[in-house]
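Take a look at this one chain, the form predicted alone, written out in structure tokens.
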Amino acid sequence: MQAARALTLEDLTSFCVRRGFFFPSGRIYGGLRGFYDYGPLGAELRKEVLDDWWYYFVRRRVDVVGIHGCIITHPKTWEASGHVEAFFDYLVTCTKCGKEYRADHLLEDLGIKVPALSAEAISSAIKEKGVRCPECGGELGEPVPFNLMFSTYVGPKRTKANEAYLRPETAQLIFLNFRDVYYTVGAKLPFGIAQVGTVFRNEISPRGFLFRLREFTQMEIEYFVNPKKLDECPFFDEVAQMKAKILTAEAQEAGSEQHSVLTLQEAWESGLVKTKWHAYWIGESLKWLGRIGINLERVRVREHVKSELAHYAVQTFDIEYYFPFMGWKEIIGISNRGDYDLRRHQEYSGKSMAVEDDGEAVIPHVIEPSFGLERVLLALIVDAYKVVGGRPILSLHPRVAPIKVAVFPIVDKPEFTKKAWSVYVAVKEHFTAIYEEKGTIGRRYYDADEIGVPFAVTVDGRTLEDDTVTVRFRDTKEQIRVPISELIPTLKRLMGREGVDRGSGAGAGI
């Protein structure tokens, strides 16, 4: 038997835009590097899965609020967060042909790895190889820094007084009003602020579909912990028993790919994970991806080596997912940010970031999950794609599928379509939902099979003597039949989820 041929990157990408997942901003102009639109089936997915993201990590726990900060603040903000002086990638120019690279990705391209990601070591390692210029053979300039915050200007004169920035990340927002919101929502140590949002990078050179982008959401929560309580975590339990495979800093120097499978309570004691709060926000993480439908058997905790770890970071740790055509690339990152961004802004600002806890007053230390939505998106699309008898379908989670029922006519005769039109409209009332009555049923299964669709109902003959409909599950193609009566509550049930009733009569009938 003939292997199956591995997923490729313009598989993906070529099926995405064509079902209408994702589009290429300004496709007719030729696209802008970086930049995808989200198409109709791709606007649900994404509202679904920040949905539940929101439901997750925000409003069923106690001990975390949201908020919505401006994509442009003051810009004293980057200074003080240190994305002025430090937030950059290395450029390298070809002298010949004057293409651009960014030196760290032609370098990995070319499987070449370097001990730090200096300038030093990236001259050092191109000359070393005699790496040259992928397009025309030119020789390659010195590496230089490349800040990746865009910038712009507030109000109408365009000078350096009126200089600020699109926001690269969301989490300096909630350091700016953690105050505010410690005060208003009256709460005590530890808690955690969330919040969702676009954030922009002048990527170098953007690649990977949704992976590395121009314009991209964050999910981001930022927990605040009292310093002199790291290891008092009293959610620890939920997660301590978790399996993972974490690939650790001491491997990676040591030159070894090969992780270690070790519980978080395992991690922690050993001092793997250097506090306990670290390590339950990585279970946390871990069991939201397996709840929305991700494989955690393709999913690995990596932790940061020293030259990586960024300007803020005490320890960091992604979880990476395994993608057929790149390799294990992050997907979440979940640093230990110490007290840095509170601290900097107390000290740019000149005001006070301390709170009282336990009648001392304490600048808290900061424990931030940070999820990237689009490549959260990638995987979740690479990890439901299969192809069955020559065709893809995508096997999503019911809790995060676009469209989570079709409703079908068994055929295109007045008397079926009429019924199987009503029980759509009720059911658009509870659920996204599609309706055809063109074509063949194989082909209008098919059809949904291959958007994701979890559940087909058909209105067939039987329906008109008895008022039953049947219910067909997408992944092993078994039917049932159930009352027009009971259709919304089965339905409901077999979704298995919190808030997926988009009408407002919890338990209503067709």
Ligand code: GAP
The other form holds:
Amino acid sequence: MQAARALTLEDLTSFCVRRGFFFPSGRIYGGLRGFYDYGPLGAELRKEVLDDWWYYFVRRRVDVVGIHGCIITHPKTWEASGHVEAFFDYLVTCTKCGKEYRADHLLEDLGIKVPALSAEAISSAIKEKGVRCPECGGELGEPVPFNLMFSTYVGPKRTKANEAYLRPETAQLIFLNFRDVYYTVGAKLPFGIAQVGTVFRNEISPRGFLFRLREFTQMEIEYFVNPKKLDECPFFDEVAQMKAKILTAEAQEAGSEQHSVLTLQEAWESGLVKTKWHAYWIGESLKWLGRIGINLERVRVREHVKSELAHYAVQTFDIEYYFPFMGWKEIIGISNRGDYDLRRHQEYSGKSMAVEDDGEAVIPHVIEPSFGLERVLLALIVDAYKVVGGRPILSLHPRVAPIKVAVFPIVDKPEFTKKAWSVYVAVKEHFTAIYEEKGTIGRRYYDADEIGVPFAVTVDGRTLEDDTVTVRFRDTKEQIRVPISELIPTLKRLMGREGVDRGSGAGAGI
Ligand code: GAP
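Now show me the form predicted together with this ligand; what you just gave was the form predicted alone.
Let us now look at the entire complex, which starts with that chain.
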């Protein structure tokens, strides 16, 4: 028997474009690198994942509230945050053809490791290994830092004084609003502020389809804790016994890629994860990935080595997914940011960022789970994509499947189509649904399987006699018979929609 061929990036991209999940933005003009538009299925998938994230991390919880900040942000924000100074990648340019490369990616693609991401280390690696322009063989210039923030002008005058930045992370808007939120909701430490929104990074070399974009969506929480209570997490029991594959900084520094399997209790007790709250948020993030259907066997947790830590980070763990065409790649970053951001904003604004806890003024420390939506979607689709009997099936969890129900008449004849259409209209009140009457019923099932529809409802001969329909399950092909009067509650039960239903309208109290 032939072994299943691994999914390639080309397979995935063409599948997603062909079925209307994503389109290269400005495709009729040749596309704009690093920008993708969501098609009809992508837009629904995006909404399902965002809604479930918001439900799980905000509405369901008693200790997290959400905000929605601006995209164009006060320039001082990014001076204070350190992004003006430190948010850059090294760029090398070919002295012959002028092609530009992100230096660390160029070296990585050639299998060359640099001890640190500094101009000196990159420059000497290029010289020692004789690296030349992959395009024309020309000599490469010296690496120069390239700041990733997009800027624009506020108002008609295009002067330096009017320059502002498009946010490269949602996090800073949370820090700017921290005290206002704290006082308006009457919060007490520990508590979190969440935000979902678009961010922009002028990546030197966008690549990997949705993996490295110039415009993308972040789902972030900044969780504020009294620095004396970083190990007092009342929810820790909910994650303590979860096992995770953890690749430590120590192992990587010794040249190993071998992970250890540890419970989060062990990871914290051994001192590997420095604070209990940090271990808790790693656990919660893993739990949510499992909840939306990602196979946790293909997920690992990797600690950042010292040289890759962001300028604000005390300690960072990435949650990585194993992509068959790229290997292990970060989809979520979970950082201990200490009090870096609040202190810097206090210093740059002259406004106190301290709040009262246990009768003392404290500047809280922050644990930050930061999710890239498009990377989560990429992992979801890769994880769900299977070829069974030569046909693609997208085994998406019903919780996030963009279309939940397909409704079909068994054949294209008025007595069936009329009834099936009325079922479709009733189903659509509750779920995203599609209707199709053309083609063989087998063909229509396969089409629905390919876009991940978990349940197909068919109106057949027996329906006309006893008002029942069949419900077919995408993954097992099993069918059950259900009275039409029971169809909606049955589908709701099959979908486990508790999050979606309970989520609407409930505010999070603190
Ligand atoms: N506030 C922290 C922060 O922004 P980050 O590791 O730079 O940290 C967080 O970004 C997440 O955003 C990443 O884990 C990744 O999922 C996503 N992300 C970062 N750069 C991206 C890009 N160019 N394209 C798509 N997603 C990206």
